[in-house]
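For reference, the chain that follows is the form predicted on its own, supplied as structure tokens.
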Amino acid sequence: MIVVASANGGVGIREAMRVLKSGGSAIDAVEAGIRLVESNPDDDSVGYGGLPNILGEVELDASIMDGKTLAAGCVGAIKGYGHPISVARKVMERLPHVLLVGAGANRFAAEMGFAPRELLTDYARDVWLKRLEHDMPADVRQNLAEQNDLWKWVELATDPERAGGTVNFIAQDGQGNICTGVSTSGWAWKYPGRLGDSPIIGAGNYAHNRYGAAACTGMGEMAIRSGTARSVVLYMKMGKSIEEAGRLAMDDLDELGGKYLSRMNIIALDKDGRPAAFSNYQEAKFTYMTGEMQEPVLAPRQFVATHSRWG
């Protein structure tokens, strides 16, 4: 048994391992661990307390994938529900679909009995307002939702330090089944309705019992364009070690062109339960915990340089 997570997953990794030790499935463990991160108001990149879009609305994305069956469930741009990972699991289990977004995701969450809640904290509101005040004249701020050139203001409000932030979990249970889950509030000050890689199977999340699993944090547009999570697993299917697979997937990101290239982080697990993690940021860390460990380990990710560009 093992649980691997992004560094901010430390809030929930012990609970995820407790679930596994109690006989729970990898899916149960991933959901339990992520829910604690989604409830953490000190994490402004996930769930309650997440930073809002440019209109001041918190939109959440999440996905979950079962490595045994390759079933998956995803939600994007869901508002007013604090545990998108649980809504995503219900999509996987109750619908013939994989991805619900916006009003449809909200409606489904209500039908499944999830309780709505306010997600915008005072801190997140203050940070959002200060950012708008820095970039926008008062008359624009006061009528922001009615602007017909909102796209221009999104570009002005863009901050490369706020273009990522996500929680990743991978678990392998006592039966050898693997599950991956991802949850995020996405890019701060984003255009309403923007989806990154987190709710996209193959981009930010992929799991397959026979080969392994991977999940991403960082600038989701990069992972979408490269199919990063699926690439890591595909490289392992081709016979590469987990270390080789992660480096190759990072090298794929280095081939991207365009105006906006920033941080990218990957966590991975191979079929034999070996963890690894990669980043183009030298200080990045991840965490993992096996069934034999009393406490999780916080470890450095392997650094793989990729070029960056902003604007």
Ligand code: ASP
Second form
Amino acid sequence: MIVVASANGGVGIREAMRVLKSGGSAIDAVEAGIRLVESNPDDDSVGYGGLPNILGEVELDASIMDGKTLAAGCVGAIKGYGHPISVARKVMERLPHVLLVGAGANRFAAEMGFAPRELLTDYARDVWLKRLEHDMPADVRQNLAEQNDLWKWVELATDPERAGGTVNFIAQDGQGNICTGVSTSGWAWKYPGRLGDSPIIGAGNYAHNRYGAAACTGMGEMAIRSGTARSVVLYMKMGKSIEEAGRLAMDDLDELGGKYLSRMNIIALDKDGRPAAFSNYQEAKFTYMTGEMQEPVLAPRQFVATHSRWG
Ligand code: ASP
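Any chance you could show the form predicted in complex with this ligand after that form predicted on its own?
Let's see the whole complex now, leading with the same chain.
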């Protein structure tokens, strides 16, 4: 058994392994690990404490995929619920659908008995206000919700070097079943309703027991356009090793054109329980813990250069 996560998953990885060791499924482990990250007020990119959209609203995205059945559940732009990963799991288990967004996701969370919660912390509000003060004249700032050119301000305020963050978890349980989960508040200062790769199966999340799994953090628009998580798993299905599969999926990103290209990070697991991780950012790390290990390790990701461009 093994749990693999993005570096910020360190706060939940021991709990995920404890769940596996006590006989829980890979799905239980992924949900348990991610819930601790979602509750962590110091993580400003996931769950409670996440940085808001340009209007100051915290909108969360999450997805979960069961590699045994290829069932999946996802929520996008859900507001006022602190554990989108658990709502996503309910979508997978209770509905004939895969993805709920916005008001429908909020409504479903309430029907499933999740308690609403204010997610915007004082810290996140301060950072948001400072960013607006830095980038916008007072008359725009004060009537931001009424502006009919919000798109322009989003372009100004988003910043690929500091606006992202997401948590990825992959677990393989004692039965060999694999599950992948992703949770995020997405890009800070994003346009309301924007979804990244995190709630999109195939982009930010993909799991298949027979081949392996992958999940992404970084600029979600790139992973959506390239189908990154699914590509890693498909390359493994085609017989590539996990190292080759991850590199090929990173290389695919280099074919993207356009003005907005930035960071991408992948964690992956092959069907035999071997972890790997990739990034186009030199210092990036990931974490993993096997059933034999007393403590998780924080390991470097393999660096794969891709071009970046902004504006
Ligand atoms: N992938 C996330 C998104 O695009 C953000 C990130 O991981 O930095 O919403």
